[in-house]
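Only one chain is shown below, in structure tokens, and it's the form predicted alone.
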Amino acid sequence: MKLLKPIDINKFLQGKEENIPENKTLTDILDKIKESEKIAIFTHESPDGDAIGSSLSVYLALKQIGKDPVVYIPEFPRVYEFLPAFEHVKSEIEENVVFDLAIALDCSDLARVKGKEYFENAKSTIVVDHHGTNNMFGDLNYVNSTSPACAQVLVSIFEYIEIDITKEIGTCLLTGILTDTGGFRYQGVTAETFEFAADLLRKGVDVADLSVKVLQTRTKANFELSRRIIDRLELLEDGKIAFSYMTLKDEEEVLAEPGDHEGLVDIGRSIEGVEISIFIRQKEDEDAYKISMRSTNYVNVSDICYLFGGGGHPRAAGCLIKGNVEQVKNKIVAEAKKALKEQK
């Protein structure tokens, strides 16, 4: 299977990307893994299926070559407990431990890494990602902004370092791909995406069953939250913008667990005529809201979120804004309206 070449954004912007030996970074990654004993795997806060699937696949891959890594995901959503190796996930790490190697997956910048203090203190760091806004914060960076999922980027690495992509590893990788492509529905899906899925099907991965678990199964709390989101949903700008929100009180009342908010932003995008869906969720710091944005066809929501210190993909992005619900709504909706006008 022909795999996509990773893009080093910094060098690409300098017009030097074509001079990078295609496998140089992969060779360096392999060498660093071989020489490291204490290895830790990290991903971002509020991890989705791509973050979790990628993390568990790297854990299984490293175990396959004789390493004993730590995979740190303190907020592990219950809906992904069916994945291989989830029982090895750590919610805590020994204080003051220094790792030989820290690997960050699906994180565009250091601020998004859950456990960033351990990542920063590690002797060496590797970043594997697919966000166009990645700022190359690792010692080694393998970033492909044209890949639809971090899990698909990992396929290149696994094949290069001769990891046997078993049914278990494949299940984790496909979970990541299914999540970030919405079941192969979003822009960015490539021919390689389908080729890899076909390979996994031949290896015994039950793609249909996995799709149901990843895309169609929801917790009761998620369902209850979705009802509240729908009740509060507003259509603005002649129906081109959908807005809704969730508070800490909402989560408490429905007994929400980590991950129960996933997918709620897509409720707005599913409405006919909506170009931008905005969903805001109150953080533990009550004076801040996590913004999730999705667009349907033409607005680059990553550019909007970048204005507030966030980022992501053209059709899916996020950021954090301080203020109460009305203040945050006014700020993010104002920028969404500007983006719509710029497209006219």
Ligand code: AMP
Second form
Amino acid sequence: MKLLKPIDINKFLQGKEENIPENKTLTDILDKIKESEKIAIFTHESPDGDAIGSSLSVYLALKQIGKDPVVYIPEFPRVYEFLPAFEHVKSEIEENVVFDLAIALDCSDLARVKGKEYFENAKSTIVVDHHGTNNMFGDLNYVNSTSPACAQVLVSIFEYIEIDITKEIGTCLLTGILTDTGGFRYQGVTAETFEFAADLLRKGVDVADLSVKVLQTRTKANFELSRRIIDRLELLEDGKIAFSYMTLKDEEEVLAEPGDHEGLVDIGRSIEGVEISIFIRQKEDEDAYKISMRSTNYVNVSDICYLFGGGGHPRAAGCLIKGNVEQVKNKIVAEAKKALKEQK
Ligand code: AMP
Ligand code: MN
Ligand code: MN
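Would you mind giving the form predicted in complex with adenosine monophosphate, to go alongside the form predicted alone above?
Shown next: the complete complex, the earlier chain at its head.
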């Protein structure tokens, strides 16, 4: 699958490529990469498989073309530690470092970027993303909201600029696609998703092994949390809304690590008749909850989260709301009920 006429990235970087890309943003992105020495890669807080797979694949791709980027992911979920290049991930950056170029992946706005102070201070910034709510916060923005994963946007870019998609890069990319599509199941999966996946499999990526590692296996703490979440789950509005929550105390008691809350919102959505699943998780500052919302068929949960300063995708979105469990629940459930009535 080629977006446009491919170019030879190595020739381009050396100024020998005659076949200049027809896509202006991509040309500008390549120019920026070419002229930048100190490059850093950033992604969103509480990184998921797409955030991590995208970041590691860009790290490996930049290495391949002779750059030496920093990839900054301070909270790295243990389940992804098997991925290639994990050993190069930085959990700290020296204070006051100014990067020539900062690249944000899988982030819809600046507030989502973990390490945003470095991103903001960089001389140039690039955003590659797939959120419909992306507000184009980079100097250069390559955003495709019809792509079900940021990693899928990257496959199209890499194929276009003829990065050699090695088994390692392919493994990172397929991790992003598999996790953001729930294993090719969610709305948003396109024919291209399968075509790209087929390309990656041809590179030797082991889809069965990857699926076991990133989709099927859960940590013990995640399992313990899911027991509590099931116990507390309420069905509202005639069973169309599922609500559950988790506190910092729960996390302490089950010895939760970063990423251990992943997938818990799906428990509510899996129940027959549920259209909206709401799962809220207490934040470290205690007086706020991170909202995760999923819908099954028709409600646009991104629109609901947008009302609270968040965003995401039509069937998966998030935001932050201040207050205790009851207050936060009342606010978000009220909007969910409205959406159910309006969007039927
Ligand atoms: P989550 O429920 O955290 O898995 O997030 C679901 C989707 O919504 C992901 O695509 C996130 O990138 C997006 N999302 C989550 N929280 C926010 C937020 N505060 N602002 C914008 N997008 C968000
Ligand atoms: Mn993500
Ligand atoms: Mn994503």
